[in-house]
Each structure stands twice: as structure tokens, then as C-alpha cells.
Amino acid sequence: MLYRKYEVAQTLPEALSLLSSHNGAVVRPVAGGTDLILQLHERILSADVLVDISRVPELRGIRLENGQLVIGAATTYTEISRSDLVLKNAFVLAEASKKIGAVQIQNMATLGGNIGNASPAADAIPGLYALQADVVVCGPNAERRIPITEFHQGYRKIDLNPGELIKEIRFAIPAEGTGTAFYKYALRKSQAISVVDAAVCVQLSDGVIKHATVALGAVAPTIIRSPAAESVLIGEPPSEDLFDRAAEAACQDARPIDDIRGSAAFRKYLVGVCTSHAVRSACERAA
């Protein structure tokens, strides 16, 4: 059996109680289950008890709050890609959400599950790095707000204590004149894991890039930011020469490995391709 007991939480306090009420047992939360069930089946993970959090209203939905966009951890990628708030304020997330698996996966998979899985090839997570998002986790006694760059501590390693749960993701609404973009290279057009991907956020003011964040996926043990590419972009007007220089700089920050989807050298090359495409699209949208 993949697990011995399945419990369904209706509220956030109930979910936290169920996660902490099985002494000595391995208890895991589940919402869409698109990563977790596969990992249980392949014996990558084990579980004695699954706690279904998909019906918890405090973990669902997308809203504006105090100048920030807040996305509940159990919100699906279909909901994200169709949200007017996301399309207006964080297009990079909608763009990436449509690249995740097939429609059936997008209907089930959740943003919190993807964050908790901590794969460096996760499509939606680079956009959260580019948007400088925070992860809000809650436990029996308190909430913690953690920058996503610190929440992911290594390959499939996260800053989550026993009994805690990812509650929501928050980030400031980008300033006027901001454009975002996601670009992914995979071995086929759909239902494919990224070989390399890039997410970019740029703000234009008077024809010059005032602010820039560049995030890269599948080129290190975690998603990473590219300070070298960001420093090249800031203070410059958009141009093809600038896009090329940013792409070269991004390659300096990538630390890819050889695996079944591509060699380290191939990935280094693709970092430049993906970065150039994403920066160009973000600048066009900002303008």
C-alpha cells in the first residue's frame, strides 16, 4: 500500500491538527497529488497517513491584499492561468502555468505542491523568484514568512518544520512599466520537463531598464537568480545587443550538470537562448 490512512481536512486548524496528531507516523499533506502520489508509487517517498487539504478554503484562491498578490497554496495551475489578477499583475505565472504537463495536470496540480516538491526544473517557480515572492508557512503556534530564495535550501530540500504547512505565496504588485516573461526549452512541445527555463521581470522608465530580475531553472540544485545578467540589464535601453550580453552573463551564473535530458554544455548554451528570449519578451511587454 502507498499509505495506511487518508484523512480530509475542512479547515486550516483541522489540517494542522491532523498533521500533528499521529505520533511516530509519517504524515504528509496532499492536494492535487500529481507529484506526491507518483513519488509514493516509485518509493521515493513514504507515508503512513495522507491529509487531504484540497478543500481548505484558507489555502485556496487569489486576491489582492495591501499592495500584494496572494495565491493560496492549494490553488491549481488552471486557476492561476485564468486569473485576471495574475494576467494583469504577474503574467509570467500564467505563462508558465500553461506549460505544466497537460490540461489534466494543470487542473489538479497546485502551486504549493510544486513549491514543496522543490524540483529545480519546476516551471512555475522561476517566475516566483523573478517576482521576489515570499512563502508563508503556518504551524500549530505561528506563521513564518520566508523569501522563496531561502525556502528552497537544496535539491528537494525546503525550510519546513514537522507539523507546518505551506499556506500561501505573496509578492508585491510590480510597478507601472513592468513586463514579465517565461521561456522554456524541453525535448518535446508538451508534457515535458524543462531542460532549461528562464523567467524575467523588467521595469522600464524613460526607455531605460530601471529594475531587472532574471531567474533560471534546471541549471543548479535549486532555481537560481542571475546577478550577472541583472547587472548587465539595469540602466540600459533595450536592444538586441543588450539581450545578447545579458544572455552571456546568465551563462556565467548557471551550474548545470549532465543528465538524461541534456549535457552540461548543452544546458549552458540553452541558458543564453532562454534568457535572451525571456528578456526580449519582458521588455516588449513593459513598453
Given for the second form:
Amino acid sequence: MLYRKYEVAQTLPEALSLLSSHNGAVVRPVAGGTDLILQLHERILSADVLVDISRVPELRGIRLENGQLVIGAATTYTEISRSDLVLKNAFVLAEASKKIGAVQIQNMATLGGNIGNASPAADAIPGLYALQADVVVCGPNAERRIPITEFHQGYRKIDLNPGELIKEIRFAIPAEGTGTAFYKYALRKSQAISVVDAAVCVQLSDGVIKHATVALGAVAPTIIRSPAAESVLIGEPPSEDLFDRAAEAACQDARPIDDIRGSAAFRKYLVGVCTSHAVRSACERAA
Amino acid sequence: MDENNLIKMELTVNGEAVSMIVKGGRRLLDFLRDDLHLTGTKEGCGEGECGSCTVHLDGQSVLACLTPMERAIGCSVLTIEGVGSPTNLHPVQAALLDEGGVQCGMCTPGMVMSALDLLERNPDPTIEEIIEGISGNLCRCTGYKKIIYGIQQAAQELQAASPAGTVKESVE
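Switch from the form predicted on its own, shown above, to the form predicted together with the partner chain and output its structure.
Starting with the chain above, the whole complex follows.
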């Protein structure tokens, strides 16, 4: 048995109350289950009670609110990659969603799950760093809004208290003239964990990069921004030479390790490859 | 909570209503194979990599090895047993046989379920789209080409068989 009891929450208050109503028991929320059920099956984690939050309306869907895009935590990658709001305003997230697992995983797995699982190779998170998104968490008494760069505190360490749930992601709609892109290097096109990936937002104004964010995945204990690459880009017109210099700068900010998917040296090289591809695509889309 | 974690599984499987008291806390894959004896759905890797356990849950392809069984309560599940029959194969199944897209057979049920999911969304897929559609399914025998050709053939047959007007707009 993977768990002793399964409870389905219909509303957010009910989900929060179910999460805190089992004294002494290990209670975990489950949405897509693609990480959790595997970790229970392989006994990496244990659980007494699972609280199914996949149908809680407050945690689902994508909407515009006061110039911000809001994505519910239990929204699946299939929903994100097909959303007109995402395709129009945050293409990087649609692009990344199509690279996660394959169709079946995209139908099941959720954005909130990717944030909570906090893998440094999580494919949806670099885009959220590049979009400067906030994570909204809610507990029995209050909501908190935390920049995603602070929500991920360290290797698989997140700023979430017992009894709290990841509710949604929010970010300002990028300004006019912004292009976004995600580029992933993995050993296969599908069903593969990133060796390195990069997500980029650039805003062009009069042919010059006015604003740039560069995020890198799988090269540090968490997803990271690359301030060095960003400062190379800002104030310059897009060119192949600029992309090369941004790639070099990004390599300086990466702190990769050796593991089964690639050596640290190979990853350093790939940071350049991924960064230049992503910056080039973002600039093309911004123009 | 019952001591033995007995739960009532009420759902639709392959178009038929199912209602039974079984042990909870397991995967949808275990419920289908061990309780319903629908052993067409295979366990390959058991960790969401190989696609052998692909079934449709309320019309979407999912991995039964990563789905808690209770998630399916009140839902409609389609497994390979609900697709065609030995004497009346679904066009996708027939085309996989025609093209030699079946060898050991372990991946075939999942492959068929993914192909059906693809063709429902996209009745006229390109080769690239077929490859993407089955990219969550591993086959260690065929090298994929015969499977891809089989799905392409089935798409053409299904397109030819569907009445005018129901076919998705094709690219000009």
C-alpha cells in the first residue's frame, strides 16, 4: 500500500482543512502525482493520507488579472501549452511545457507540482525565473506571496510551512516588444531530464535590448538567474557576436556538478549553447 | 477508515459500469490488472518513462503506474481491452500488424492508446507529429519506423472512412 487513505478536496478551504486534520499522520497533497506516486512507490517518501487537490477550482486555470497572468497550481502542462493567454504573453512557458516528459506526463503533471518538487532540473521553473514570477501560497489563516527566486531556497528546499499549499503563480504581463524562449539540452527529445536548459526574456526598443532576464536550469542547487549574461545583453542591439558574449557570461554564473547525465565541464559548455539559442530565439520573437 | 483500507471503486471501464469493494492505496495499474484482470495494460518501467501502462482517463492519455487508483472513481477509463476485439481490430491495431509494427508486444497496448489519443486530437498528423505523439512510449524491438508507418496508414484509413465534414481541416 502506498498510502492508507485518499481524500478528495472539492474546495480550497476543504483542502487546507484536510491537510491539517490528521494528527500525527503524514498528509501530502497530490495533483498530477507524477513525482509523488513514483516517490511513494520507490519508498523515497511515505504518506498516510493523500489529499487530492487536482479538482479544486481555486487551484485551476489560467487568467488575466490587473495586468498579471495567474496560473493555478493544479493546472497541467497540456493546459498551459494550449492556453492562448500563455501562448500570447508567456510563450516560454508553453515552449517548456511541451518539453516536459511526453504527452501522458503533460496531461497529468502540474505547474505547482514542478515548483513544489523543486528539482534543479525542473523544466517549467527557468521560465518562471525569467518572467520574474511570484509564488502565492495559502495556509489556514493567510496567503503569502513570494518571489520564486526566494521560494526555492536551496537544493529541493522550499519556503512552504506545514499546512500550506502552493496556490498559484503570478507575474506581470511582459511589456510590448518582449520575446521569450526556452532551450533544453537533454539526451532525448522526450522523457528526458535536462542536462542544461535556459529560459530568456528580452524586451527590444528601437532595435536595442532594453530589458533582459536569463535563467539557467540544472547548473546549480536551484534554478539560477545569470546577472552576468543579463548585463552583457542590456543596451546592445541583437547580433551573433552579442549572443556569443552573453553565452560566455552565462558560463561564469553556472556552478554545475558532475552527474550521470553529464560532467561539470560538459555542462559549462552547454550553458553557452543553451543561452545563445534561447537569447537568439527570444530576440527574433521580440522583433 | 477501514482497517484494511477497503474502498468502493465506482467508475466506468471500457464503457461498462464497475462497482466493487477493493483494497485502496494502490496505483490505477494495480487495480486494472489485479482486480479487473485487464492485463493488456502492461507494467514496463513502473516509473513513468516507458508508456506501456498508457490508458485514457476521461479521454486523456495518462500513465496508470503514476495514477492513484482513487483518482479514477467517477471517471471513465479506456484500456486496450476496450479498443477493437480479436475478430474486429481497430484500424490502428490492424495497421500495426500490416506494417510489422508488433514484435514482442509489450509496448503495443500503450502505443495503440497513445496513437488513439493523437488521432483524436489530430486526425491527419505529419510524421513529426506522430513521432511526438508516441514519444512517451518506448519500443525495444521495432526501431519505431514500422509503428510510425502503421499509425500513418491507420490515419489515412480513418480519414477515408470518416464522412465528409468531420475531418479536421487539413493544411493547404
